[in-house]
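Below, in structure tokens: the form predicted on its own, a single chain.
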Amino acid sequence: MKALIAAPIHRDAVKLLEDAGIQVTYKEYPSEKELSELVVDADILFVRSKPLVTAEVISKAKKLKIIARAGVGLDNIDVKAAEAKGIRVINTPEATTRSVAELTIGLMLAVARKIAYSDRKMREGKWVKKEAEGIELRNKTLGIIGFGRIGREVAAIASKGLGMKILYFDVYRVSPEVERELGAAYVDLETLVKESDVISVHVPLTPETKGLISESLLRMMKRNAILINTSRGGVVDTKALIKALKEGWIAGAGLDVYEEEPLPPNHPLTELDNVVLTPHIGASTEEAQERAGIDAVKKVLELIKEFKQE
């Protein structure tokens, strides 16, 4: 069998799939066009948020069995065109939790206590202790929409190490022992956005969620909030996101993920003081990485048994 990796995946990962015999060729973040002709004779396509996999490359696949995302989420892959074929989609949305949940804080805590904001200016020679002065997070109230294994994990840190109060919104509401166990109180999506002084976005990107913290949202929220999203950009209305940020409608934004990526040049967001740009690093650690590339290996060597046996 042939598998072809598009992203890089962890080394120990790739060694897994030389061991079981399978043939396989690299090609970092191939274009639409390149991996429309590498994927021919592929079985295997190993991804992760790049490169995109469109219903145009799978209809060139012929001998396609399974794409295997390593990581969260599943927006860049054609999943109806791919079970179309009858190609299995798998992801492996475990393996980053804590590394995206570790960041998340990292954020939070960093708009805060303006931390980038301070170090731009000290390598500036400017001394801004004064217009430096930030909040603590203590006994703050952290709205988490999206409630998943990344918003629960977010929980967890802030609560117990932390110290804040929690409120989530989500479709599901968790058991009650779970929100016992986090301290958390399930509220609408409007109560949240109002009485939250942290707000931190984990939701999917589908039709539903583009565009959910929009401007009405964002106009909703405490003057002095905070909003975090290291979840997809496109939740987001950057427009509106931007004018908040300006005009003083919330205190700042921390962001790992954007609409369009790379952020362009020069981009809106980059000239503003009151807002922390991370590059969608969110599963970015050696940890993470080499968790999402096992799994996922794992799961696909699981699948070529269940195919054998058929």
Ligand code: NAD
The other form holds:
Amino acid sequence: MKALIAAPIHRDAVKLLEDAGIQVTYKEYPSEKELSELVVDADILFVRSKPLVTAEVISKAKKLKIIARAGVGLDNIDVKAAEAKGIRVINTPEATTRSVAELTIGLMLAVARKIAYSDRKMREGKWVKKEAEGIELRNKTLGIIGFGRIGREVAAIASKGLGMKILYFDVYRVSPEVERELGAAYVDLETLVKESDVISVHVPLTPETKGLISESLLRMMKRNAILINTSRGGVVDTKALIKALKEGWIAGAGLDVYEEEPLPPNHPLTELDNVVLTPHIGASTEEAQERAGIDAVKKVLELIKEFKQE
Ligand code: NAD
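Since we've got the form predicted on its own here, give me the form predicted together with the named molecule too.
Complete assembly follows, chain above in first position.
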């Protein structure tokens, strides 16, 4: 069997694959054209949040049986087109949860305490002690939109570690036991937006969540509130967010994901001092990548066993 690895996968995971007798080809983030050519004789395709696996790519695959996403989001894969061809699509939803949650907390602190701003000014030789006055997070209200794996992990760290009050909104309500354990209260979206000092977004990108953080929602936020997005760029209306940050409808934002990635050079967001930007590194930790790669390979090897039994 042949595996095409089209994104960096942890070395221990690649070894596991090779030890199972699978022939591995590696091409990091190929273009759609390159991937269409490389995928022709692959049985298994490994990706992360990139490259794009379009219907066009899938139409070129002659032997493909499995697309394995080391990580969570499947928005770079045309799952419908894959399933229509009988290709199984798997991911490793739990592997990256802790890393994304920790980055989320890091961004909250970086914005609240103006850490990135202070660092930039220090390097310019400026001692901005007054301008860099921030706020504490203890006793502040954190509103979590999307209370799945990452949202709940953020809630646990923020409530137990930082003493924040937690509000959450989701299409599903968690059990009263989980709410009690996390000290979280379920509210409607409008209440969450109006009452939170920090809002953190953890929904998947779907037609329903596209642009969910809209201009009208940003205008409803407290003027001293902070928005954090480590989910998907498309969930936030970027133009409206830039207006909100420039015109002071909100105090600041921390972003790991963007409508267009990589974020183009000289993007208006890069000119604002009250926003902290990271280049989609939520899942980029040694631990998360090891778990994601190994979980993905284990799932693939299980599926191959199943195929052989059929
Ligand atoms: P999850 O599926 O466990 O949780 C998502 C939650 O959102 C679910 O509880 C779901 O019910 C809720 N939801 C879906 N649609 C909704 C809607 N319209 N309104 C309200 N709630 C809605 O997913 P997760 O593992 O917690 O991941 C959350 C997000 O984080 C995803 O967008 C994922 O792509 C992103 N992510 C980012 C990185 C990164 O590197 N920054 C890494 C991993 C995951």
